[in-house]
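Only one chain is given next, in structure tokens, and it is the form predicted on its own.
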Amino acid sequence: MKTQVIISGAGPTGLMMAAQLCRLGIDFVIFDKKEGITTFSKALGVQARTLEIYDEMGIAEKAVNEGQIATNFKILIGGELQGGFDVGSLGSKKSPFPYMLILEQFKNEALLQDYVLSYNKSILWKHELVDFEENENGVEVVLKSAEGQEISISAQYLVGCDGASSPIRKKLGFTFEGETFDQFFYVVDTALEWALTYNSDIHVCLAKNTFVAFFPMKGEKRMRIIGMLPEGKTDKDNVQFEEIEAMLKREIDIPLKMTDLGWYSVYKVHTRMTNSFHKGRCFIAGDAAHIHSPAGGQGMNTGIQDAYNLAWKLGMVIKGFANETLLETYNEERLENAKNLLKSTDAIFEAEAGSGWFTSFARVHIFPLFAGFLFKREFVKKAMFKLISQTGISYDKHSLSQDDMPDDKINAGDRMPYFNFEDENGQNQSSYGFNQDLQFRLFYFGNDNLQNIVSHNNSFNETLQRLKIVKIDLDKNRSIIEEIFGEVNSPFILLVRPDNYIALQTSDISVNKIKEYLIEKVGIVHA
């Protein structure tokens, strides 16, 4: 068997990497070992970057019918209401999707899987790998079937998207450092009756030695529990749910009563991460590469983020659009973003879950009184999304990114900002409404007619062709544009790369501006 891309894992990681490459028209095969996605919630939080990405796939709005949109966080402790503030437009006006969608793994890998079959293409369920060798045209990969068949298929790259224990990473030799924490957790899927609201909220009830969230769920009165064990507990194998209810009613202080049992775990949060994405012709991805603690609700989405940002890359190179240079900047982007992720993520699980006397202290007695208060500053609210909904994320620093303008509230390397204009027409649009086939995006802010700008080379109009040029103009649209770029009194372009990151922010509006960048920073080939 031959294909282009082999992807090891079907879990949300490996999914959305097999849907980026159906959009991009790229080969691939993907297998799993299991029978089939998975049948529990694991991860819940869908954070705006990976809805956008949705938006673009035409899956959003499905996911968002299928879940449950959390408006408010509330705080309690000992049983009483003590603030709250409200995360459902933390937002607002800088996404879409101003919010985090409570959706449940299994339901992202079956809208996953039901966009990739769309594509008339299929999931090699209980295959597993068995090796795979690099060679100087590509790698071969052997896997085994239920049955004992075993299959080899070549392809010009390797995806491991196979998991925290990934046997890619261990025969790359990569490491996977990190610690564990000493305590044990539990995570619980129920109905639940008690006084308190369903619908949107989620309810965290404080203590100064533990934490107990409430996260709703989509159906009747269900819930996501996730609280610690008391400190002692060293064998999860004997932790039966009807402790874990007992344990749970004393620490809250608020009568409740749980009905149809869904799923409990109880487990250790881990934190680690690899010292390589990339080597050779073999890429790791999403868990292969790092775990996290489940603050923020991060994991799962940082794989997707990992898969989009690898398979346009793998696209431009395979079709032979750039040279392979580009894939550098896979490895370059995505283990520095692991690095900051895991620092932020484990702040704030200290800071839900720690033990030390001050973080204790904070936690009962000063969190809950400035909580609120800090919230309803804007300041404070645009940060805290940013970080949470990975709309954040810049590689401002890195080798893509090239900005001539540099005093600009935007920053290549940064996300493309959401924002509404008036086109030429006098119709309403979203800069978000012109990535769906992922492609370079050219935006030009101005006005004049840069189609005939650009139109005088014809040398270079094999490469424009790619490009999807869209005109803001300056004076129809001013006040947007400068509430997000600053004051602007000149015209400017944007090169927006397939994954809706600003390449090269520049106001030398002339074809050669971006043949330099495409040639000498992406390793176009056809320019």
Ligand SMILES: Cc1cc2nc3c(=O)[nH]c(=O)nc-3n(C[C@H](O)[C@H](O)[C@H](O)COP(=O)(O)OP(=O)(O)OC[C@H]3O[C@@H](n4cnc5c(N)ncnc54)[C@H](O)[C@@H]3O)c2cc1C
Contents of the next structure:
Amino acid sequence: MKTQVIISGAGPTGLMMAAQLCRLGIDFVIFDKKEGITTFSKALGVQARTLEIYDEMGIAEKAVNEGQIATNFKILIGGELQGGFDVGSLGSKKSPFPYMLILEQFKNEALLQDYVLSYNKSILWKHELVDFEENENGVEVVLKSAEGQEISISAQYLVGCDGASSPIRKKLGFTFEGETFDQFFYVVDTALEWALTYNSDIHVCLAKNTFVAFFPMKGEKRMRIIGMLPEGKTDKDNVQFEEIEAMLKREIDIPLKMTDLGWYSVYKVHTRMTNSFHKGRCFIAGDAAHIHSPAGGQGMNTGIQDAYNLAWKLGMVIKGFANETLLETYNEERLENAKNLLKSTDAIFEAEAGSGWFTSFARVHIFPLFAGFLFKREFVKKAMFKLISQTGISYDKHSLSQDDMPDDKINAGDRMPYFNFEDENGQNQSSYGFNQDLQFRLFYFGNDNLQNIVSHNNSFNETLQRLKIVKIDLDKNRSIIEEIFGEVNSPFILLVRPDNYIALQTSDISVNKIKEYLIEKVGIVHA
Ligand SMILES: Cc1cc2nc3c(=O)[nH]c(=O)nc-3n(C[C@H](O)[C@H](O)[C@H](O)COP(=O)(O)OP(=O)(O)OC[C@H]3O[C@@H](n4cnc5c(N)ncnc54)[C@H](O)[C@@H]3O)c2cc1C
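After the form predicted on its own, can we look at the form predicted in complex with this ligand?
Every component of the complex follows; first up is the chain already shown.
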């Protein structure tokens, strides 16, 4: 069997990788040792950045309809409401999805699986990776089916989306350093009877030695409960659900009754990451490259972003549009992102669950005093949304970013800002309405008729099919543009990458400038 890309593992990361390769028209084989998509709820939080990608694929509306938008975050201590804030519009005007969606992992996987199947591609379930070797032409991979039959596949590239114990990461010799927290955590999906609100409110109950969080799920009175087992509980298999129920009632001082128990699990929290995402023709992505506490609901979303970052680069190299050096930027960008992610999830986790005397004291005595004040501040809300929603990720210091206007509020390497503008026909358009085909796009902010660029546009055909040009008239849209970019004194352009990050920001409106960028930074052949 021959293909262009082999994807090992069909969790959310592998399925997103497959989905993006479908969009790009790249041939692939995806397989997983499991029988099918997960049946567990596992990851629950779907962040704005993931929904923005779903939107390009035409599956965001379905995701939102099948999930539950979280609208309020409420903090309780000793059964009393201490404060809270609105999270339903936290990212208002910053994203078409200014909230966190609660949608179980199995529903996300089902959406992605359906998307892949809609391209007449199949997923080889019950096939396990046996071995792989890289040679000068590509990678040879050996799989074993459930019936014991061995299958050899050759491909140009291999992507290991094979989870935290990734055999591919191990064989590549990458490290996975970090730590495992001593205490055990539990997760319970259940219907719940209590006097507090349901539907869309997240409740977090803080106590000196612990915390318990309740996340609303779609369905009658359904909740996800997450908390910590008391210190000293070390034998995972000996923790009964009844013990957890009793402990929960004791600790948070809120009368409640769990009925219709769904998924229940006890687990340990790790914080670990790889030292590399890429070697030769092999890559790793998702939990294979980084694992951390569930604080902030980042894990599944980060795997999805890894796949999205790598897919367009693989697409350009496989189609012969760009040199292989482009693939090195995957490691450069996503390794740093993983480092930042571990720092932020560790910090949130320490505040929620740390057992040091100061953290315990601050959690119940200091934090509630300031929470109400802090969460009313616009800058705090903005910073929180940027961090949790993953819309604040920036590659501004990296080799694909070139900024000739560094003093602006937006830098090359930032995600393309989301805004609405009036087009030349007087129609209202979204800056996010132009990326159905995963191509580079050119946003021109000015009043000229763009002859200079448009007349030369054909020269891009060979490498970029057509460079889509979006003109944003400054006279008609000045107030929104200045709100986002700062004062604008002259026309400028943004060249935007297929994954919606700004590649080039410059006031030099010329074809040569764009060609120079594409050749030097992206390694485009024949620009
Ligand atoms: C209780 C809990 C709550 C969580 N909450 C959140 C949340 O709110 N938000 C969030 O973003 N994340 C959350 N996460 C994390 C999230 O579940 C993971 O980050 C996500 O599953 C990672 O996806 P993945 O595809 O990278 O890896 P996985 O889902 O682990 O998939 C890897 C796949 O590779 C397959 N595989 C492994 N080895 C082989 C082999 N040799 N051959 C073939 N196939 C193989 C496995 O069968 C598996 O299907 C949570 C996790 C847990 C457990």
